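Just one chain follows, in the form predicted alone, and it is written as structure tokens.
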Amino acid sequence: MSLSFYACKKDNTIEEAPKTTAYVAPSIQNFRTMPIDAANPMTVEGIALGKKLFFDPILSRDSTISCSSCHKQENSFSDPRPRSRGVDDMPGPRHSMALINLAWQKDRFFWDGRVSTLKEQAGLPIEDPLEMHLPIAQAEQRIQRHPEYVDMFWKAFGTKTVTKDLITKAIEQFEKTLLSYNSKFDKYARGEMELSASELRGLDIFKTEKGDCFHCHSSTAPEVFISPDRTFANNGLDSVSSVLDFADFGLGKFTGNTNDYGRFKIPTLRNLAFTAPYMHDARFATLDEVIDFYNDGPKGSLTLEPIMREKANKRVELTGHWGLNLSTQEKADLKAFLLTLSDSTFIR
């Protein structure tokens, strides 16, 4: 694809914009084809601009932090801190989500689903008082004053006028190139590598009723390990007897539906070796703690994910135990499998 635009030079002659170079997504075995957004076609020039903006603190009020400050590559574009810190060292309300294979993620973004598109997600932190806290008009003016940026906008979008729409389009394009597909599990799925006996046992636990993981983290969507038909859930972190007792209303704050209170976006399981701490509130420092939580069983909650309640009730009937009741060896096997989803090439 190539796009041609025109602009007037100072002498009123017409200047034709350089043609853009279409981004060609890699063909990844066992992955679904990357979805294409006709409203924001990915180009080499747009991605380069988005990458520069992602790592540049110019988008924060005091020019001290960038998108990459809270989405660090060495942590799989997440944050090792329980709460990311914005300008003036202001703590955010939740842990930063990892940015991995975002082109395949759908059904709203952020832990609480406050926006419907990745492009909106790219723009919200700029003006958020707890994050970069810069009015978008000032961001446009700042970038407009930099000749290098003006040239990059010209090459990417055929205009020398910086706008919020184009800023967020560029960042969205870059974020969609954050592709992870070289984990041990990926190589196993491609027939390039074998899993150990422990990892294979863990895979069996993961994809069967033994572990019940697959209901929310389906291996049939290997790009993200999020079930296509279940993208938000209340996983029973807290015992809540009234919908008003949730410390964080999650999705319900934006839908206004009390059935959504305490429901959060189901995170990808990719690169768990690099994305601690875990959960929207970072309450679990280690993967062992996460497994122990599910092994003990979810807490009672009015909006607990129905499939979790159903499976937990069945376990009570059979074993008298609401949790998974995995043995020490089974927990170790499950952890071994989950760590095969980590891709060390992605963080480098």
Given for the second form:
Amino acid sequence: MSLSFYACKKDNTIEEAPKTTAYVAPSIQNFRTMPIDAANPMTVEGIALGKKLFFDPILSRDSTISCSSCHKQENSFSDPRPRSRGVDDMPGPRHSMALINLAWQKDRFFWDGRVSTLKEQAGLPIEDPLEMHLPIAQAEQRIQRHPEYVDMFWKAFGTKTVTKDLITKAIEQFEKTLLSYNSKFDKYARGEMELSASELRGLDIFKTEKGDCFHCHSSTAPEVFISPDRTFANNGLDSVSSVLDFADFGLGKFTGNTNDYGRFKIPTLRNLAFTAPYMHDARFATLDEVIDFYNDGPKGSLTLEPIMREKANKRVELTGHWGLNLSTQEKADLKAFLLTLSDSTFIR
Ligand code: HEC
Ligand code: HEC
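Follow the form predicted alone with the form predicted together with ligand HEC, if you could.
Every component of the complex follows; first up is the chain already shown.
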């Protein structure tokens, strides 16, 4: 007989697995319903366990680093350091990413898209030598030694055996509860608040050919502001004559396809007020620098997103400018709009 879903109490009677409480996601008027993952149903108990694990340095080799060391709540679960630092103060190769409304980002994770689920993702930083650097078997053993954790696994999953599968399931459940939906823009979308004249002009620049932002960062997916039609793009950060000259191959590093070199995951635009510096390599310290970059126009390379090249060529034809050629006021308007996507209730 298998006892895996039961546990023997001291008096040798068999303890039945406790009932879990299903998590009910808040219904958010301007959002689509949160997608449900049948492979990992969210429960109040699973989320509580995932939250404890997320903030606990127990998952790093020297017990100094937790997920929250590089995904800090006050920075919308990103990291103000251009390069996050793992155990032994080792810098990683890329800038950390903000964790917001992840349930709606079901495609691919990491700047290079190398994993397809949050569950799969959660196991990687634990073992990564530049992050927490702890063999997963040791992580399991360590957690197994804590009666408080064992009790939480029992309550969440009906087993007292700690496994990688359950650790990562719990973390995934918690991450999906990192919901941000009270930005000024959300309140505007729900008809609770007006945007200022400048913010409205900025929105117009954002969603029209004037700014051309919407091809990649779209308000039709308001939960994440990532276009439903595109997940990765080369937005023209670097001019290289051969794709082999990109300092980071991005998506191409994962797929091995040279057409993907220099393409990166399109990031959310939510909470930009808290997530500086920007881009996979943190090259821009401020939003003004980001806007100046787009305003100058994309730098050329073979994998530059075709739509960006097309629009820039058209501008040259019509106006003689490769870049957006926005005025100082228009740049300020675009920035004012972008900042309406920041939700200060989320970082507390
Ligand atoms: C040492 C710093 C560090 C630690 C510790 C760390 N992360 Fe990260 N995290 C990063 C960086 C840097 C990236 C981007 C890496 C890349 O693209 O190669 C990232 C990316 C992610 C992403 C992808 C987000 C997206 O939009 O694609 C998720 C999810 C994530 N981390 C969750 C976690 C969890 C869960 C833990 C703990 C088990 C953790 N991280 C620990 C630095 C860290
Ligand atoms: C062709 C697709 C595309 C277009 C068009 C585009 N972006 Fe981006 N954007 C991206 C990609 C891809 C990244 C990440 C690039 C990287 O790090 O290598 C990015 C990054 C950003 C970031 C940094 C976010 C962060 O967390 O690091 C901001 C802000 C931003 N874009 C705003 C805009 C604005 C404003 C416009 C319009 C003026 C715009 N983008 C147009 C694809 C695009």
